[in-house]
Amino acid sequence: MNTVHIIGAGLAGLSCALKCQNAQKRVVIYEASPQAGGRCRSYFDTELDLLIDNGSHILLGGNSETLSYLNQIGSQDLITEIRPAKFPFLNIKDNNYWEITPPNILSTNWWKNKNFNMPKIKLKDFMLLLKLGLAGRNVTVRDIFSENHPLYPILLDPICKAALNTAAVDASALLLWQFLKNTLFKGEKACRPMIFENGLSPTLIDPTLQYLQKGSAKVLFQTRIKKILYEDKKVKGLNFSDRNFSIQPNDAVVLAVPPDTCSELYPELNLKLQTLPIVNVHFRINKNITLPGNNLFLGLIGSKSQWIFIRDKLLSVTISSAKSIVSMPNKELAQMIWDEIQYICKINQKTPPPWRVIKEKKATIAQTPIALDGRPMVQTLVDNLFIAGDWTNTGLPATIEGSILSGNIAANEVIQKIK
């Protein structure tokens, strides 16, 4: 039986492995770290005495690749769907709270404003979003919507940072359109937020490993690849620090690693992709603390914090496109974020509870117009070498959905190649 050798056990590598195994291919995964999941994982934090995710994520009803993936591994019941779709926001500068409630069809009933102070948003303002789909490859979101447009600070910039990890001033209009086309413009069901209340690894990663191992796939942890051996435009071997693997003529190799690692192993790729950080701050709290509106999550305007998630005794804050704060000392950063939490949740406690700061300094590529031309296709100039990752040319932003889609695309190419 032909073997698919997958370098990297992040979501892209795991989704590729899942599809290849279902196509009756032998699968071997090589992972440099002691655990799977890459940037989408959980671990038990002894300081907090809680299971925490390295970063908070929300799925949406329109994330069809991810929902299909969850169905395959049998963990679709481990996510909490919020229905009807609702996205709560708070502007901490004026304490104005509102909710975006996408309707089943286009209408003017988008906002449920509790304080009646929201800017007047008309249907034509939302229809202007259609211009994103007509944008050229070099157009940013700000090129279409000025910063003075009423949707810019309260919808477009938050969405760009959340979905593209890039501020609207730099974000690709076409990439934002791809996101909106699969969610907002498909109606309420496609916009329903889905929360990982059990954690990322228990929901996405652990069930995948169990599924793969039941099908005889091998997952080799702490196995860092040093070099790929090429000959006559084919991969002939994989060189590790303590072993070498020969690649048989009808085998395939998939690089499901970050772009800088991919460039080291396959220099011909010559990648020049800028990356941007994401910062997450986790606090252990008591159960009496709630978010405004008693929501599971909350979007924020006018603050350093962008999104707050609350799960039992864990309160997590996410800051995307976090260049301005990623170099701050952790203690100073935790105090700054806790000061905002105090105000938002009406807590009289100046000293932060136990906390953990997680900085992903290269969380995603910068999803700018330049990035559209820099994202590579899954095929390479090497006959049996393929690439997977949310940073590849999937047509989607670099998210969980993009990661899984990239693995599926790579798997389809591999299956065709090694029939």
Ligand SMILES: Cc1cc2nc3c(=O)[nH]c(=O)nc-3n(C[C@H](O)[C@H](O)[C@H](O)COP(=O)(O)OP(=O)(O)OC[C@H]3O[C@@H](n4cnc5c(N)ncnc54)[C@H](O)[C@@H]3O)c2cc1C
Contents of the next structure:
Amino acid sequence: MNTVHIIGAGLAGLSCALKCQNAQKRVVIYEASPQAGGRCRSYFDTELDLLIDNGSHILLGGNSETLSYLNQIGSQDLITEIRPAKFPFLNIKDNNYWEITPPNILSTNWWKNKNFNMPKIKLKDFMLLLKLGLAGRNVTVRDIFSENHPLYPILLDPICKAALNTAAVDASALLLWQFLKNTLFKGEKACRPMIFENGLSPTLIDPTLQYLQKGSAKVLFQTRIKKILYEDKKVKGLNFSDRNFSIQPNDAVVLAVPPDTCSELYPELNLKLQTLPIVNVHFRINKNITLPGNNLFLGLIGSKSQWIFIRDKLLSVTISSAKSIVSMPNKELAQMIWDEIQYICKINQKTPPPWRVIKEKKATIAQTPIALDGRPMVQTLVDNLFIAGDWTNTGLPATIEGSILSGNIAANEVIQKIK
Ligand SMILES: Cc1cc2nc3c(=O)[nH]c(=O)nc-3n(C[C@H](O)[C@H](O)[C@H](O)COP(=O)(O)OP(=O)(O)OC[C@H]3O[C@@H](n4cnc5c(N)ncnc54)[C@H](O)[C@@H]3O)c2cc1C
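Cool, the form predicted alone is there; where's the form predicted in complex with this ligand?
Below is the entire complex, every chain and molecule, led by the chain shown above.
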């Protein structure tokens, strides 16, 4: 049997491994760190005495690749689906609170709910979203909607930051359209938020490893591939410290690593993709603290904090496209965010409770018009080498859905190739 060698145990590598194993291929995964999950992982934080995620993640009902992945690993019941779909927001400048409740587009609700419950928005403003679908490849969201448009500060910029990790001023209009097409424009069910109340690793990663280990897949942790050995347009070996893993003529190699590592291991790629940070601040809180509207998460307008998530004794704040704060000292950052939380949750406690700041400096690629042309396809010029990752050319934003799709695409290519 031929072997599929997968470098990187993030979601792209893991989804590729699942599919290859299901197709009766032998799978070996090489992972640099001591744990799987990459940019989507949990760990036990001794300071907080809690299991926390590197950053709060959210899925939407329209993420079909991810939902079928969850079904396959048996985790579908571990996620919390908010039904009917609801996105609560608070503008901390005027204390205005509203809930966006995407309607079922086939029902008469659609017309009753004319402004989606958003302040000062009319149906005709929403209709302008259709313009995104006509945008060229080099158009940003701000090129279509000016910053003065009523949807810009309360919907477009927050969605661009949440879904593309890129502010609307720089975000690709086409990519936003792609996102909306699979969610908002499909109606209520495709918009249902899904939250990881049990944590990312227990839901998405650990069950995958168990599934893989029940088959014959091997996962080698703390195995950072330093170099790929090429000969005659074929991968012949993988270099790890002072040893080489040899690659047989009918084996395939999938590079499921972030773009900078991919360029080092496969320099012909000549990538020019920029990345942007996401900052998360986690607090250990008393169980009696609640969010306005008693929600599990809340979108914020007019503050540094963009989203708050609450589960049991953990309150987590997400700031995407976080260039302006990523180099702030952690203590200052935690205090600044806690000051906002105190106000939002009406807590009378100036000193933050135990906190942890996690800065993912290269959280995702900047999802700009330029990046659209820089995202490579799965195939390479090397006969038995393939690429996967949220940053590859999936047509989707760089998210869980994109990374799982990329792993599936790579697996299909590999399965064809090494029949
Ligand atoms: C803070 C944060 C919040 C996010 N929020 C959301 C969200 O709400 N919803 C959503 O859908 N997406 C979200 N994302 C995006 C999502 O996490 C990513 O799209 C996804 O995890 C990327 O998976 P990947 O497999 O493509 O890459 P990675 O997770 O980066 O996996 C690459 C793996 O390769 C390993 N590796 C690197 N170099 C080597 C080497 N030389 N040898 C061996 N192994 C190597 C790495 O250790 C890593 O495990 C968020 C990301 C972050 C950081």
